[in-house]
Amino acid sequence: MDEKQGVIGAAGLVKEFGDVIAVDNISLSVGEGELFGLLGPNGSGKTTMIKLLTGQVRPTAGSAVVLGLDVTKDPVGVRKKVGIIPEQETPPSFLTATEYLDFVGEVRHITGVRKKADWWFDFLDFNDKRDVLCKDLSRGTRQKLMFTQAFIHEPALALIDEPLINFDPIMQRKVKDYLTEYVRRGNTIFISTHILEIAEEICSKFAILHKGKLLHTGTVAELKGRDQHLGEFFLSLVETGAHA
């Protein structure tokens, strides 16, 4: 695979859970410097795709290469290189926010992790929560902490499940600006979301999933060139798929 053309490359990915096919023969590629949005209704297979691409679950069939590594053969290697924010923010309940980031720094061998953590506590405005146990943090603050752990080692690729779901409008704007700038610096971001306004605003490329199947892959610029909004396009495609 050409690394520049395929930071992520998936071929024929299938994931079955008993009789349920969560991901059904998905092939897609994500290029370097893209902000790629995986879109779909709840239950469409978005979270399962992120787990497959990060080696958290093994595919029933097919393959995927992420940053040059086979996710089935080297899932730990993949997770070392990328940043991951799961849909459910789950920092260890028995650690404080600072202790958790110290732990992340130790696991990832990050030099000067406290100084990097200081920047994030300031940037995401949760300095007053440094010494609070994770179990006592609000959902929004846990989301800030999980965002920090995903980016504190400045990965070339971050995979984020519903990136803004627990943020207020002010924090949403700050995080969207950060993601856009992060990609401008040559990094790659893969997000899954069902909030189409977010995808239309910040994504360069997108794919639409419905019931585990890939319905479409394209660019936001192509839609704008046809004077078409992503929301309208998405709904027409999914509704057609639902009745196919």
Contents of the next structure:
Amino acid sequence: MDEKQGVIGAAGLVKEFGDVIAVDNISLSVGEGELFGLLGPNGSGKTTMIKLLTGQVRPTAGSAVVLGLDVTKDPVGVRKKVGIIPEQETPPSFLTATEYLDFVGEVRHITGVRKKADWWFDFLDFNDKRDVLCKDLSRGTRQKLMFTQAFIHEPALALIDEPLINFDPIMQRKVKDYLTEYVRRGNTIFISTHILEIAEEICSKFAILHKGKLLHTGTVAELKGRDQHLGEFFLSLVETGAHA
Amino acid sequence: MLKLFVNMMKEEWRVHSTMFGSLSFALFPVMIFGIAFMGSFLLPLFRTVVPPGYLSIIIHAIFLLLGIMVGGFGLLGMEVMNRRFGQASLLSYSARSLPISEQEIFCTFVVKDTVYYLVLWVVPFVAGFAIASPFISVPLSLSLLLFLTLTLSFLTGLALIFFLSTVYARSKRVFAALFVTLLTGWAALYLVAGINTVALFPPLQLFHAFSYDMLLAACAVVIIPSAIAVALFTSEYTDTTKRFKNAIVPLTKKLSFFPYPPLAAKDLIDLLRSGSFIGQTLFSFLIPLWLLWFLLSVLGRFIPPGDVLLLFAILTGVIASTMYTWLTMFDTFSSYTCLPVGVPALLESKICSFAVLQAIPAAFIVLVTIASGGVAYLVPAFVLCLSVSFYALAVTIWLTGLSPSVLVYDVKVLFLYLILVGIAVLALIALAFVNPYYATGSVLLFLPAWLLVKAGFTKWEIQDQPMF
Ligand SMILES: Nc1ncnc2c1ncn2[C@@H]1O[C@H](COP(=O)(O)OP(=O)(O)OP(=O)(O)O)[C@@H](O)[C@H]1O
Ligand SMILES: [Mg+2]
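Pass me the form predicted together with its partner chain as well; I've looked at the form predicted on its own already.
Zooming out: every chain and molecule, the one shown earlier first.
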């Protein structure tokens, strides 16, 4: 396998919900060690794309291979290997934060989950919330917990959906640094966001979705070479895309 | 407040109708109408077997029961529902941020629920009967009266549950005292003084002899408990700083004989911490069954007591199967989608937890059998109850997967459920009445149950989970 190939390979993915075509014939590939940004306006199909790639919904057509596994044939196998932050952060209401991480540890068969959890409680600064029920946590704290849950088993690939949206600027900084460091260690991250500054700052490659269609894939370095900002580029693309 | 009400109504409609299309949902009352309409033609037939007074008792009791069940599912699950249907989208939840008192929100919520279920269940039922009434030579005025008294029965059930559950939420001790008082009061009247307490039920009295005094009394029975409930209502979000000791690891170890110990441990913790374990056992199991027993004891005057017991065992089985909803109401599949857990695994785990919960109906039916002096029927009653429960569970799983309490409002689903469970129940009743020991043949239901569950696993693995 090519060094820069094969962590994610999607071919002609289509997902329809009734009349809505949420994802419309998308093919893309993500290589090892990339921090890949999936960008697009609200309702463009980012979340659906992540759900397809993690076997949470079945494609209407097309196929995808993630870490060597077919997502339609072995969705549970894929989810064993990757880490996921879903769009709506929903840790189970009646477990405490610690219990939820222990639960994840049991389900994922993680050894030494307690120690790892301790590190995360410190790192994301929510030690005081360990024994509080998830239903009573603030949105930001829930997001911290979901972030921890996605990375605690140090997956080779993490697919994260708007992971920074509820964080304050200090926490955002911390998490962005964590993500860049994480890919530097050889892991891969697939992040969806519509906050373009974040994408511009941390992503190596990006794809722009609009109404379910893939408008563009490219590298941030390319843009920088042309002295163009991702924001302008995105707007011009989406506007012409909207007229096309 | 009216605006809030209208918005809540819209919200409810939207939540339900988007889930299975507005048509399928709008057909729900149509189906109830159809059942009532066709059922009415059986009435002359019933009349030849059932003495006239009993039929009205049965219908009123059914609507009282319906009110109790709706109240039990609706209100105890209120917080759960708020969560499930999305914190962001549900108006009754976001209403907390509006400049209205909690009491008002709660009050509107109750009124909304009432109107909603009235339109969904009571109105179509009575309409079906009313349309059929000319054909079976029942005066139309009787249908109108029936509409009034059935609505009141339904509301009495709702009010009772709202009242009891707010008391329960306020103070478990007061609740226990109240519950015991009610029970002993009833026992004193019925068992000791020998007064037929059924006949005292205001809506029923109203039906038998209309008078404005009685109407007032019947309304008071609805309004007074509801008013107290609204007054007593407080926010459930008072104990936000409560901390809990880690229970998941020790429980997972203890439950290691389960196929998926952590999932089972989570189910148990959910049940205990949410207070649903005791709450649901009371409100959606014991109280409905108590009422059902009451209802059947009326039948006891013209079918042998042993048969009544077996009938009761079958119905207990059907109600016991709804314990599955206790396990599925806390989280939809979406809270597992970031974990390597497939739908079949989750279903299998819920079935095991369900099996453990069946200790409740099992113990219950044994106690009832012994207490009613029907020890000879112990084995058939026991077998019947559990086989019916597991069979109905299998039907539920096949039809609704992990979302039973939502998909039940899909007409197709409810229709199939009624057919599949109905046929089995009728067949078993027939068998049991011929010879109690034939009823033990109900263990054979485990075969179709097993097949249905297998089919359900495949079905719900392929199908996208409805996301709320
Ligand atoms: N379960 C579903 N049923 C029906 N339609 C859906 C479902 N999930 C998504 N859609 C539709 O698919 C389209 C894409 O939605 P998706 O959530 O993937 O967008 P998104 O890019 O993540 O948007 P956002 O930036 O707002 O999160 C939208 O039109 C949405 O309404
Ligand atoms: Mg999204």
